[in-house]
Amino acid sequence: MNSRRDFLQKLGLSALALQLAPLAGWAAGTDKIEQPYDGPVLRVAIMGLGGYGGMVAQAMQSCTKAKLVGVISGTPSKVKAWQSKYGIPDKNCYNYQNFDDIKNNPDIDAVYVITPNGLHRDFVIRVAAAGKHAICEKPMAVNAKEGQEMVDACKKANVKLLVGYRMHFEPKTLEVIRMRQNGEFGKIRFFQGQCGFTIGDPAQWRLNKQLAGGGSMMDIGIYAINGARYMTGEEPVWVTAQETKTDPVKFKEGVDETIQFQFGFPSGAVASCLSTYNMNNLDRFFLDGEKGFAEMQPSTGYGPIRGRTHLGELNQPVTTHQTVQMDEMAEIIFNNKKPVVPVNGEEAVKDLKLIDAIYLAVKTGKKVEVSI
């Protein structure tokens, strides 16, 4: 624990930094001082006020291009608490029955759906029908068929469909992608993605097949699937997979505990990945090429992400993922900005096709050819 003396020393240094800040700006020239953002602000309603919804809401307080303005929840007490905390007016509060009325609310631009996976499809389609842009947490749906229906509905309504792929904006991740694109690793040979934790409460929705769409694969495994694609820069052409279940009471039929899966890519590169709800300390990506490597651990957690390559430690800035994500999504919606790695519905459908293939490979025990 820091002592009072340490605290006062830090306080003094902070005060000194504040005094010097204007001088630093003057010395660098006024053109170097960042001007306040005065462009359009994406006004967002969050649907689903659970743990992750709260994390997004808190992170959005630091956004410059996006703002939390509304809530959609089936729990009135949560709505009241969020109204008090974030200053949300009554007219921007809805429940799951009446939120279609947002079509008549000009003060909401987009709805971020952060509900259990099994509810994503219907809610996103309703958001699109209301003429609002849809942001959906990942995995976007429980299978590729439902995902494509969501894409089609948003296209028909002429609204954007974006997915909460926060890692697509994370600085260290983007640096590894840049290095790979520039050939600094040489020809990619191998990717490994390990994603897992020991899940708790057996009654939670993540262990309910109808709500979750599966088990660990539909929660943590999506990171390894998506990561294999953006780290290698290729799309898999075949999948093999094996399931291990040690607790059939907790992990009932259709709810996977642990799945190991493998991808093959057109270049000949391969991926070996693990998704589990029964092991801790698993949040690691490893990319190997003929000229070098990249290792990230933690690789997809809320931060800070850490990594190194054959050239040394990655030292890009630590960011709040959801803050950057929402500001970037505002740019995508308003200015059609093209991110380095897509975050649209089409990108999500590709992941869902691979999830479908993994489950099929587990069921049949055979190699499954894929085309995404």
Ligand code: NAD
Given for the second form:
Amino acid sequence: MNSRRDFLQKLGLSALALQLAPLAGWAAGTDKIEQPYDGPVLRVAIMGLGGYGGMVAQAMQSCTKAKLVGVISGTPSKVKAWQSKYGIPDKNCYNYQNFDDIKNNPDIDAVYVITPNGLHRDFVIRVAAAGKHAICEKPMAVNAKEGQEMVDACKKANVKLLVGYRMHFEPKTLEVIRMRQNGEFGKIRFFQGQCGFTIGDPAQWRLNKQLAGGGSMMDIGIYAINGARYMTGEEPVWVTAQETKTDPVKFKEGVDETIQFQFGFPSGAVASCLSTYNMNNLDRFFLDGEKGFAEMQPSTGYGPIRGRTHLGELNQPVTTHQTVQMDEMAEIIFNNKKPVVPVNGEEAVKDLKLIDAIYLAVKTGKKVEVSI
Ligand code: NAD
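Output block for the form predicted in complex with this ligand, input the form predicted alone:
First the chain shown before, then all remaining chains and molecules of the complex.
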């Protein structure tokens, strides 16, 4: 009778493989042995234990190449709760005053900054000064100048700076990009990106100019900006934009409620986008080319992403975006892997230049030329 051990021995696998075998599963429906991952694991501390930090932490439990090992928080009770939930040792727990000491901690490779936008710049610069790789949530900063300072600080410290652009690893999005690169839509003519939701609590940081850097554009409109770039494969050369505000009490000076904006691309293609904190059911991308189209709805939410092209439904696998993102980021940090669409600080500065241009176009009412 063939035991599993006999079978593995017949395959000539080493004693090491036998030791690893209990971890290895059999790939469903094939006779291929799935090898356990034995490469380097990115050891990550999360800074900012709020809503999205919690989602990333949960998703990281399914990562093979990245592991949550530390926390940085101003709230001791949250630290305790995360320690017991995720088995985080005391020596990997910091607060906003003492986290510079992380430089002396050899058990942490990277810090993932998931705090309000207005704090990203200073925190990332401190992470870089501590010699750790920085992963930062979007928007990376509140304007391009601050974003560039972060890029420069990470370069100087010789650490990587990556941004939480989870859509850059999403299978249906990548399929549309592949089709476009392969010429399957023909010459691209038009992109439409509609991103928004109705925001609740008027006291939250997202409606505070100091902490948010702006309004809906910073938080959700950035998906349409970034999407316009990766869907068309071009960088805008001009921007126009118009703001409407129906509730100036909730959306104060400098906090945009709704902005419609347009981009022009070197090929002659154009984009028409909407960013809002005051409408629902807006999570939709449409890409139109001479030979075909792609439409996605939802296009950037947590999923499942759905979409179709002129050839039919997109049926690539549904993934947990943050799990894939963190495993891919480990590859980028350790092996210099180049993602299809970059997720580095320079990529984020491009979006921030466009946000700056959109706000300028709103203020002046003029067409703004940009060089990305
Ligand atoms: P949140 O309010 O749920 O959490 C923010 C965390 O930052 C909290 O734990 C809070 O205690 C902490 N914090 C530290 N200093 C603070 C201060 N001075 N004021 C307020 N809070 C402070 O927010 P969130 O939804 O987790 O968003 C955090 C970041 O993540 C933002 O940059 C946001 O744009 C980004 N985000 C990204 C995605 C995505 O899909 N990539 C989704 C949601 C949020």
